[in-house]
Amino acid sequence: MGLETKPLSTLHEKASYDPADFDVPTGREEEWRFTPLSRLKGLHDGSAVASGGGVAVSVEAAPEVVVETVGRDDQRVGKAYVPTDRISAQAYAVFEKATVVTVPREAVASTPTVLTFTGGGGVAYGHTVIKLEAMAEAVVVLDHRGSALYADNVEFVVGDGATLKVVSLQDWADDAVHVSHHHAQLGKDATFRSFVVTLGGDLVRLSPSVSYTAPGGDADLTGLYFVDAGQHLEHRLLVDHSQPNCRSNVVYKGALQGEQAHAVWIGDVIIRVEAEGTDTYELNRNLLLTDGARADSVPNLEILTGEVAGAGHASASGRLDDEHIFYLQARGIPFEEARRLVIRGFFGQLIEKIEVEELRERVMAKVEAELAG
């Protein structure tokens, strides 16, 4: 399939399955200027060749769900999403097997379906399709662990009236590099709830995007990240409103500590001419816990119609509130404990939204461990 051009947004100008349609990034491009290319270890220029000990995928599925491992020629693969950058196209061009999870029409999954991606230290490329047929409901967990140099694409196809809740946990080893694109395609009156938790890895660049194929789609994108010394954690979101009377809400929060801890959050929302009645909001907050940490936060809202129900964005990065700390210390709480309480409060409302109790506890324990460290 040839190159598709999308001139309305400069950050998402083209889409193609062929890596050759994208220039090799130099770091001067707007979409790559925050990413340390040398730490991608060849994922961006085609020199990272898939090797043994890549990434093993295991699935613990709800009884109502169908799980298949398919080849590149399966008609469901690549149907909802066309890659929009070179690494995404590279991953699409060279993956060998895809995991397809299907929730049949009107089925309500009784337990979460958990996909575990375990890195074995090598280079790997992957593809996953999560497909909910009309009126189906499911909770899906994507759990990433181990060590790898990994690029992949994930397609979420949410049918008419269906509800999909996803938790994606990036809990990689310290040396892992992960570049991933998550694309959700929403049908009529479909509901999509995404919760991204990024804690591990040397470099993680995750690009969640949403598109609508009919009116009534409703998307919530929530994210939490904790960046340690030397880590680069980057989240680049795109919500493309091209249908009337759809909704989106984005809330991402991060904490950073240590020398050269670097977080990047890019939030792009496009409301096209035909998307009257859109209601959208995006929020990013960063808590800088030490000197030497850096957060780049760039919300972009592009409105091409005057008929919107609501549209807005907010972004802020700052230090712990001294007044909050002082208030707690005045009541006899030691400084370190007061600090932990304030950070717990910063993340608390988000963590409560995680659908799976064991994951909620695991994430909270990880945050506590980061604070103790």
The other form holds:
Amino acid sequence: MGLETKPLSTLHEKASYDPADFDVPTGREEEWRFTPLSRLKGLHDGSAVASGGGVAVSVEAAPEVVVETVGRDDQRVGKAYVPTDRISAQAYAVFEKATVVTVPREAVASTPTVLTFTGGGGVAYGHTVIKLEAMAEAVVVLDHRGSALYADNVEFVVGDGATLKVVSLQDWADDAVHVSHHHAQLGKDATFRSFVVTLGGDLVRLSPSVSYTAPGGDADLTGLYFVDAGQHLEHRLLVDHSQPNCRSNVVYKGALQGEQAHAVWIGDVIIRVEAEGTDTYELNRNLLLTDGARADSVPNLEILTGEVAGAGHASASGRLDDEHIFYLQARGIPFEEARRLVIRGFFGQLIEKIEVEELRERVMAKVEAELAG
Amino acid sequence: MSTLEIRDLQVAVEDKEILRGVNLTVRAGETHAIMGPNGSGKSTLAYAIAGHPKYTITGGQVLLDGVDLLELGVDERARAGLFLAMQYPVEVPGVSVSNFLRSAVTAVRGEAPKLREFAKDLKAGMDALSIDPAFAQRNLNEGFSGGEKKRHEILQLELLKPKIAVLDETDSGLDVDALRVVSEGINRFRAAGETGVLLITHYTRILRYVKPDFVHVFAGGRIVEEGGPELADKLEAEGYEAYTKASA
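Now that you have shown the form predicted alone, what about the form predicted together with its partner chain?
Below is the whole assembly, all chains and molecules, this chain first.
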């Protein structure tokens, strides 16, 4: 059986805290074949040692929320997620301090909790745990900026009946490299809303995944990226339905412009035998604004039960529609403005879903700035 | 008072000649109907004047008040006072009707309309065309029925107030009620007598509501007969057969 035809479930079965359990990627592996390994500057082979300014974490927390900085031995670290690839295991093996944000049982956070990760140059590894106890509700923002070579793991533990809304903004400087796993573990009737915005960085490889520990979990994963010349922005999603009657919906949209702008989107969904009544959909759309840009989009759906409520996926990459532009121009709207209107429209409905108004405006302004050029 | 002059216009699509020398003058206050069988080139005329990139001009001129529209970009033509009501308006995801209309009005007038005034004009325009005000927040043409799309084309016509309007089969796919509403909109647009209308249609039905001053029969990529409103009656009775044979 060739690599391409291997069942998804077997591609995702490897997990270990020890980097030695994973071979150093060569670029031929299914999960590494799109990533330009040389630009990882040693994150993937253990040669990148933490040094320099690192990545500073600052937290502005809601009053109902507890924030702690803990050591490697803290019981809450590594509970929900076991690393599933070499870089993730590397980050887990060497991070020194983890940030743990806890929203106590039935607490409703009155304001967003903002974690700002500021790269100060150099190499860094990190770990973050966001834990919502039963019935808790919170909005959490992960705001990445500055310059770094950074690998980290983020665990979202969403307790029974809890609701977590996360915005992760990758707004790095042009030379930053960021490889990250975001894993959400959903309890019974838990709700998870993730909004990923990736704009900056030389290379960003973000792997959001979702697992369910009980029925009734509901996950919405939304993403937006804008890839400029020379950038490699990769999003690898995995939703693993292993419990009955859970729901997931994945929508990622990206625009690309410039030479060697490269977007990769992998959307894996597994519906296991026991996951009857699953309702899932995944969508990726890429808008290629210029020649020389490339989008790879691979949705994969593996269904191991006959009893699903709904399962589908769609992927489309294309150029701006000339007919849209013609229609707007035929009403007097100049070309550049028509183009902006259509692209804004392409992203607009997504941006409206961002929970935090200031962030919505910031993301809109960033997209506008990208469009202006 | 404005004049649109089409002089010996020749147009090709992918090296295939479609229009073979069209001559037509539309003055402010006049309504011209262009009638013809399917495939005669009527819509090509409309899109070529508006500047759709699919059509290549191989000869001739289109002058609006002496300015050759063919030298201008699509948006410049619209700002110069030309309007094309499309036969199949496209759906534009994520762009709301109100946002689109405000952008268009701003572009055509050269300045942003006062928000309150614009809202008032928009509401009045929608009322007159029996358009549900909720449509203002919907995405442009997305999920609109054929009739709703055509009403929105006429709404744009009334808001943008061009000098010359080209209406490409605006009547097609409309039931009688919608046809009446749309026709009333066209009649409001031309009531002041300061605008010219070029009405492209396959059927005479709309001409009972929008009375033309001139009727031109289009066949084989050119105008083959011209007359007054009585020519439409003749077509109604006899069909296009005589023309399609002649041009074949």
